[in-house]
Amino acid sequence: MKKYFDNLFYDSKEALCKIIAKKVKENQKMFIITANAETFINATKDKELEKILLNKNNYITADGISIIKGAKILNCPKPYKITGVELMSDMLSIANKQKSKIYLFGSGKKVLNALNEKISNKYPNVKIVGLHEGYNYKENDIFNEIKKLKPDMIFVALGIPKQEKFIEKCSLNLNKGIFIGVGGSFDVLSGYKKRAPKFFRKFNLEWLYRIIKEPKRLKRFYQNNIKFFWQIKK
């Protein structure tokens, strides 16, 4: 587990921003990858998932306070906290200033349309070239839409792992492009999901608001951090 925190971003969102904003203005590539602990535990069950953590050039950063705990029991330093929602709209803010051209892949239509209604709305000077929704598609007809439409960013919203797998393999063939596997993101954002209150995330507790809103997550959450925590202290 330790090889994994080894592997994380420790800076802070601001810095990763500006690298984010000068890849984008450089025509460069970067892969995004926010973790919590089910991407860890999932990882040490799934050696092309561990692979994708173990790459140096990819970026990985703590979203969750699961992580936070995990390095420090592990003695690494302190990671920022990086919420896959929260970096989402600070690339967008990143998209409008550079007149960028951005991707949305993932989530179901309403959701994606309701999206791109809200980012055309909020972020006037982004350029959405293309967006499909996450629950019928052909990987090899986005992987083809993507190569030809060339955009700045693609956010992807499938869930850990296809996210992280479906971005490797698509990546792997461009030369540009700002990777990012968001999950839930696109829920928040389009408005269909509320975010936890300030109050909840202060604290650090935006999973129990999660399990409160939907008590089926509650397995879910027990399984993956109950063993995340186990196997960090074994």
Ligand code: UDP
Contents of the next structure:
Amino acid sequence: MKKYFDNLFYDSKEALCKIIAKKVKENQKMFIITANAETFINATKDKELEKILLNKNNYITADGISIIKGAKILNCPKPYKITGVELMSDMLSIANKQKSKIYLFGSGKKVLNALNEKISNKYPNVKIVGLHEGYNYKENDIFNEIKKLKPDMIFVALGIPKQEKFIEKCSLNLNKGIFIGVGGSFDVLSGYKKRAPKFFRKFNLEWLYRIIKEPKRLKRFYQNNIKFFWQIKK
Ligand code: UDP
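Same protein, different condition: the form predicted alone was shown, now please give the form predicted in complex with the named molecule.
First the chain shown before, then all remaining chains and molecules of the complex.
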């Protein structure tokens, strides 16, 4: 698994945001993956996802304590924790400053509509040029819409690895756009789900908070994290 760590982004969130702001200004393309133990475990079994994680052009951030602990075990530098929710908020601030066009894809209709409203109120200069829910869609229609609308930032919330695979295919035929897979961030930023309170964040226990709130996550979390630390040196 060391090869995935070799392609991690080891700099801070502020440094990443500077790169994003510059790429938006210059109409460049970028693909950001916010990775946790589940992402890396999935990649060991999924060649398509593995290829995405090993692509040197992609930016992979450590979204969770497991990746930070994993880096320590492998004697890699300590990565900064850059979560999907925080990065999406910062990207919206950049978009607000640069009057950028954004596209939102994923989550259910209610969440998406609430998110649309929240963004419009909090970031009045952001132009939401398109949005589509993530349960009932034709992939080609979304590809074509993004191609036509030419958004500066495309936020995709379909969960791992669906969102990464969608972005890989969609960005292939485009030459601009900052693409990011944001997992459950639409749920949080729309106000539908609460983010872990400060205490949990301070002690790197967001994962525990999510399990308390949604116990069905326990099996998935347990399996992925046990496998992750078991396989890490392979
Ligand atoms: N989602 C979706 N379509 C799907 C599966 C999931 O739009 O077919 C959305 C779901 O509503 C949620 C987001 O993808 O808003 C991420 O889901 P999850 O919380 O499982 O992701 P995680 O943060 O755990 O990666």
